[in-house]
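This document opens with one chain alone, in structure tokens, the form predicted on its own.
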Amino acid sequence: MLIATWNVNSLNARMEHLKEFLKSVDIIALQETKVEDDKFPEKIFNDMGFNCVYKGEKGYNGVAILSKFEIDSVERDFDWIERGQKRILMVEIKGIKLLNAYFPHGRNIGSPYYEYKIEFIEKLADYLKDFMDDRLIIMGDFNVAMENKDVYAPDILQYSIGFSERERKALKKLYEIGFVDIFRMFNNEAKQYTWWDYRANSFKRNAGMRIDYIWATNKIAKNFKNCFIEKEMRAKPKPSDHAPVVAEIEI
């Protein structure tokens, strides 16, 4: 079974790319859909054989999970973490809990948006620590690169949003409650990124950051067979600024 996470940076803008990509996966977690629930194109995905759960808002944020398998349960209420924004969904599929999260960007270090981001990560860690004995996978756009090898210029970017010390420490604490970084199970090389700025020819220069993840608890991590970044989707005309992360899992 192939599962994926992808920040599409507008579902409507990336629909044709997504329909093409869906031919090769069984479950996908989408972030930054930017679509209100009453306008979510569920029928398009149903016709392709996918069940859908989603929550969104006009022009901002928004998450969705599409699955070729039956979705056995859905949890949408994470408002004590999200504070009115649409950023987290959790489902259960074939006995596996899947949490899709779109972490806040934070805008500027020290701003109220930055404090919201740190609080978001801390509250999510507090919530998830009770699931470490479960078959749990969390995936999404975490908007933080955790290690030096996850960014193209660590010495410079340590003073920038997405790689500042407090963000990295907060994400590391979340990770250390008991997760395995599935991509790093199969690839320890540097310069492996999932996001590239639209500006300054960043993609062609490979000046990026690895901020999109698939993490799993030990109880399910052993079932993964591969994980890779699908850079072809970032190379297309009018792409999202993120590439999907794809993992193969045996269930």
Second form
Amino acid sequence: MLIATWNVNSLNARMEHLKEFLKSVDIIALQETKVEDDKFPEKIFNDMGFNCVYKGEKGYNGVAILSKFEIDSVERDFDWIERGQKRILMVEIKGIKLLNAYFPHGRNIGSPYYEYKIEFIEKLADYLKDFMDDRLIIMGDFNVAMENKDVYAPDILQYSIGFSERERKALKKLYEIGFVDIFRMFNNEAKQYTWWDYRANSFKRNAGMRIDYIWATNKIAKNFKNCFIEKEMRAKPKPSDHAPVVAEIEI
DNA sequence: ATGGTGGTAAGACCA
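Alongside the form predicted on its own that was just displayed, please also present the structure of the form predicted in complex with the DNA.
Once more the chain from above appears, this time first in line as the rest of the complex follows.
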């Protein structure tokens, strides 16, 4: 089956692209839905064969998981990490725990938003360390690039949001509790990005960053057969600034 | 260092 993660940057604005993309996946984790729960277009997805779990707010943030398979349990209470914002959902499907996360952006290094981002990553690591012997997949927009080869200009961006030292350290610490970066199991090349700024012709120049991930514990990582970035989605008219990441998994 | 574009929603705010 195919699982995917995609920051759609508004569900409403991306509905037509998403409906097309859903034809090719079985489970998808969405971020930045920007829609309140009572306005979530659940019926449209149900009619396409997907079960839905969602947690949103008006205009900002918001996450959802759509699944062609039964969703056996849902955990939505992550407020001690999110602190009022709608950013994390966890479900269990076919005996696999699946966590969808939209990490905070952080705005500027040293700002209160930056501290909130660092704390968010640390608290998430603290929460997940108890699940490392499980079949666990975490996926989403982590808003931090891991390595030099994951950004277009590491020398400059090391002083910018998304690639600063403290962000990378926090993300590395989360990673090292025992995750495998599924994309890197199949592709070790540089310049494999998932996000390009709308501004400054970034996509045409391939000035991007790899900040969207599918990570898995060892228990389940061996079941993955492929992983790729659906870059064509970013080339469409009216795109999200993120491209989906898709992984093939054998269960 | 600044400002570039896009989404929401109707003027900033967020990314």
